[in-house]
Structures are given as structure tokens and as C-alpha cells.
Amino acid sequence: MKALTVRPETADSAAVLDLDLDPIDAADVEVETLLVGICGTDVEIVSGAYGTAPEGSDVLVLGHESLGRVVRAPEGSGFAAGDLVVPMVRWPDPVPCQPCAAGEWDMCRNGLYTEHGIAGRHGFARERYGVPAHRLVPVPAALGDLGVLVEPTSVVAKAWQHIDYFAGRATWTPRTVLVTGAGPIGLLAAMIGVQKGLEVHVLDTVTDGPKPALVADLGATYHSGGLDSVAFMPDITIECTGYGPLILEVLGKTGRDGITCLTGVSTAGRSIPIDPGALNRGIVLENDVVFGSVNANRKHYEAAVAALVAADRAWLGRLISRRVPLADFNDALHRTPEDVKVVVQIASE
């Protein structure tokens, strides 16, 4: 079958290959891949930064954000041919650690998990695949192609779950949210904040392109330029850029009892002078919470589906800025100023 592959840790090795993969087990659900979303993780894997092929393979099939359609489902699986589904990315470690054993593989403590399209498991940028039914999340037919947004939405659904947990530590109720970065993760984080009835502000550097209008049409406020353009101290900050200097600024930008969630993954190797004493003093004396969040488990995928169903379909459709055929995958790896989320079409129709 045709698949978009990469040789892990080999720069610019991405290629569409005809692979002879293992036959799909009769006990698994057989799924035809419709769309695969491209994100920064895919771009970094293609650059050779990281990625691990499955045991016995020289290549890794890319694609962890995906939408598929069931081709065949075993009796009693809960699925039927034609159903739209999203496969979950991370598998629990084989030991397993306590969180993995409880279905919280996103909080794995020993790092022995595997991830489709990233670490030790082929991804979904291939024509068909098979997985056990418990690894699939049903997508309502009404969402259609917008189901490809479930995986990135699951990441911010997890972040919001943890924010809500920390917000419950005291009797006050957060009101204002600042999201830094208006990429797909930032926009989806802002979407959920608006759904929660919060006053949402989004900060990005661009003044042109689709992002300012997407934020405005969401009912949020767009800020361009530096953090000093935000003239208030937010109760909650969700940092989605991974840009080191901005992260340090953000840590000092919340109001008292503030909550800062870091979702962006930074590039190492750059030194930034900081005053750790002043940073610590501010966090401690103001009862601030700073935490990192990555990946998701089933409950977050289900929360993501619910959030997308509740969202405006036309607005969600504008997040998908380009659809690229599998043969032209290189075009999907290079973003343009007009891009928000680029998806690769795997199925022929």
C-alpha cells in the first residue's frame, strides 16, 4: 500500500513508498485513511530531529492526526462499515506504569510508551490500517472531514481539564484567558475557552492572513506584537508557541493565583539570562501554578469530539486552509502565510 514514510533521524528523507505491511488482523477494525493533518511534530521528524521506526523496519510511516472510515469491523466491536473514526496516538507502556494501567497513558511515568507516526509505531498516512476497537474514537457523521481536528483538539481538551482542576483549588473563579500563539492549537484552545464562557484574548505576531479574523469571529480579542500589547493580567495563560523568550515573559504576566499551561515544545540550544530568584518569588508569593501538558487519553478525545460538535462548523472549516494530495506531500510540509491547518488527502475520493 502507498504510505508517506521517513527514515528516522535522516533529514529530508520523506517519501511515498509502496510498503508490504503486515496483514490486518481479523480481530481488528480495518480503517481506510481519509485525511491526515500536518503539524510541527511532523515537520521536525522530517527534518531528522527525532522519530523512531517500529522494530524490524527501516522507515516510519508518518501521520498521527488523522480521520478514517471503517471498512470492516468485527461483530461486537461497536463499529460498522462507513463509520468515521479517529485512532488514538499513544499506546501505554508494556510494563505498565500506574497511570498507563489506569488508561492515563498521556501521563506515563517511565517513558516506555509508543506513538503512531512518532515513536515505535507506524502512523496513519497510509491507505489502510487495522487497530483494536478500543483504540478508536467514534466521530459523528455530522462533523464529516472536520473530524481530522479531533486529535489536536484532544491536546487542548487535556490542558483545559487540568486548568479546571487547578482552578478548583480556591473559591475564586477565573474570568480572563490569554492564549499565546494563533496556530491550530492556540485557536482550538481559545475555542474551548469561549465555550466555557470566559473572556478570551489571543496573542500572535501577524497582522495579516486568516488568524485575526478567526479570533474575532470566535468572539475573542486578537493582539498582535509583543506581550506588552496585552494591557491586563490574565487569570489563565495557555502558551502555545514554545518560544523561549515569550515563555519567560508569560510566567510573569498572570494575575494573583494565576494558572499558566505550557503546551508549546521549545527548541533547545538557546541561552536566555533570567533572574531565578525574582521568578521564584513572584510565583510563590502570588500562589501561581505553572504546568506542562502534552498528549491525551480517551476522555480527552471524547471531550474534543464534544467541543467540535458544539462549535460553529463554518468557523472550524476555515481552520483547514489547504488540502494536499498524497503525491504532493512536500507542499503540505511548507507553510504559507495563509495557512492554519494543512491536511493531506490519503483516500482517492
The other form holds:
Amino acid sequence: MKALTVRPETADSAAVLDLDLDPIDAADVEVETLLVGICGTDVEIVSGAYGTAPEGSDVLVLGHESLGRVVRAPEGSGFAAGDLVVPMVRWPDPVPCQPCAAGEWDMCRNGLYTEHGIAGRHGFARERYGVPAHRLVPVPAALGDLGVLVEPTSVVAKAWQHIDYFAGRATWTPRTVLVTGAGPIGLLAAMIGVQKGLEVHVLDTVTDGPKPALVADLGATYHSGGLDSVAFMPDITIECTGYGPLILEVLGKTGRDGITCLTGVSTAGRSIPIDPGALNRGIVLENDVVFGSVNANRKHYEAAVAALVAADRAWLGRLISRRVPLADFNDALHRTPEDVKVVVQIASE
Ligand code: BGC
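Now that you have shown the form predicted on its own, what about the form predicted together with beta-D-glucopyranose?
Below is the entire complex, every chain and molecule, led by the chain shown above.
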């Protein structure tokens, strides 16, 4: 079957190949892939910086953000032909560690987890796949193609859940949020912040393109330029750029008892001078929390579906800035300033 593949650790090896994959197990749900979203992780994998193929394969099928339609479901699986579904990305490690054993594979302690389209498992940029029913999240038909946003939304739903844990450590309630980066992750994080009734600000460098209006239409405030264009100390910051110099600045810019969540996977290799004493002093004397957040488990996928159902469909539709046929995957991998989320169309219709 046709699949979008890379040779891991080989730059610019992305190609559509006709792969002879294992037949789909009758006990699994058979799913036809409709759409695959492209994110920064895919671009990194294509650059050769990230990603591992499944054991015994030279290639890795890309695609961890996806929307599919059930073709065949075993009886008692809870699914039926025609259902829209999103497959979850990460599988628990085989040991399993304590969180993985409890279904919290996003908090895996030994790093032996696998991830579809990223680490040791083929992704969903292929015509069909089979997975056990417990790996699928149902998507309400009313969401339609917007279901392709479930996976990136699950990542921010997890970040928000952990922010809420930290916010619960004292009696005061956070009111202001700064999101750095108005890409899909930043915009979806801002969307959930607005849904929580918080005052949301989004910072990005661009002044044109779709981002300023997307932020304004959420009911949030857009700031362009550097962090100094944000004239207040936020209670919560969600950093979504992964850009080193900004990360350091952000750590020094929360109000007292501030919470900073880092979500961007940055490239290593850049060094800038820092004063660790001043950084530590600021964090300690203000009870700041700084934490990283990655991936999501089933409860975050379910929270993501609920957040998308509660959101304005027309606004969500504007996040999908381009749909590209599989044959033109190269166009999808090269983002333009007009892009927010680019999706690759896998099913032919
Ligand atoms: C995915 C996560 C994954 C992470 C690290 C992200 O792009 O959305 O599910 O855990 O990459 O591989």
C-alpha cells in the first residue's frame, strides 16, 4: 500500500513508497486514514534529526497526527464501519514501568515506549492500518475533518491538566496566561485557556498572515515582537516555540507563584550566557514552577475531543490552512508564513 516514508537519520529521504506491510489482524480494528497533520516533529524527522524505524524495517512510515475512518471492526469492539477515529501515538513500554502499567504512558519512566510515526512504530500516513480497539479514540461525526486536530489538542490538554495540578497548590486562582508562539500548539493552548475563562495573551513574531486575527477572534490579545511587548507578569506561561533565548527570558517573566509550562521540543547545540544564580534566586523567592510536558494519554485525548466540540467550528477550520494530496507531500513539509496546520490527504476522495 502507498505510504509516506523516511529513512530515519537520513536527511531529505521522504518518499511515497508502495509498502508490503503485514496483513491486518482480524482481532484489530481496520482503519482507513483520511488526513494526516504535519508538525514540527515530522519536519525534524525528515531532516534526519529524530525518529526510529520499527525493528526489521529500513523505513519509518510518517504521520502521528491523524484522522481515520473505521473500515471493519470486530464484534464487541465498540466501533463500527464508518466511525471517525483518532489512533493514540504512544504505546506503553513493555516492562512496563509504573505509569505505563496504569495507562499513563505519557509519563513513562524508562523511555522504552514506542510512538507511531516517530519512534519504533509505523505512523498513519498510509492507506490503511489495524490497531486494537483500545488504541482508538472515537471522534464525534459532527467534528468531521477537524478530528485531525485531536492529537495536537491532546498535547495541550495534558499541559493544561498539569498546570491545573500546580495551580491547586495554593488558595489563589491564576487569572492571566501568556502563550508564546502562535503555531497550532500555541493557538490550541490559547483556545483552552479562553474556555477556562482566563485572560489569554499570545506572543509571536509575525505581524501579518492569519495568526493575529485567529488570536483576536478567540477573544485573546495578540502581541508581536519580543517579550518586552508584553507589559504584565503572567500567572501562567505556556511556551510553545522551543526557541532557546525566548525560553530563558520567559523563565524570568511570571508573576509571583508563577507557573511556566515548556512544550516546545528544541534543537540542541546553541549556547548563550546565563546567570544561574539570578535565575535560581528568581524561581525560589517567587515559588515559581517550571515544568516540561510532552505527549498525552487517553484521558487527555478525551479532554481534547471535548475542547474541540466546545470550540467554534469555523475558527477551528481556519487552523487547517492547507490540504495537500499525498503525491505533493513535499509541499506540506515546507511551511509558508500563511500556514497554521497543513494536512496531507491520504484517502483519495
Ligand atoms: C507528538 C507527541 C510525541 C512527541 C515526542 C510530538 O510531536 O505530538 O505525541 O510524544 O512529539 O516524540
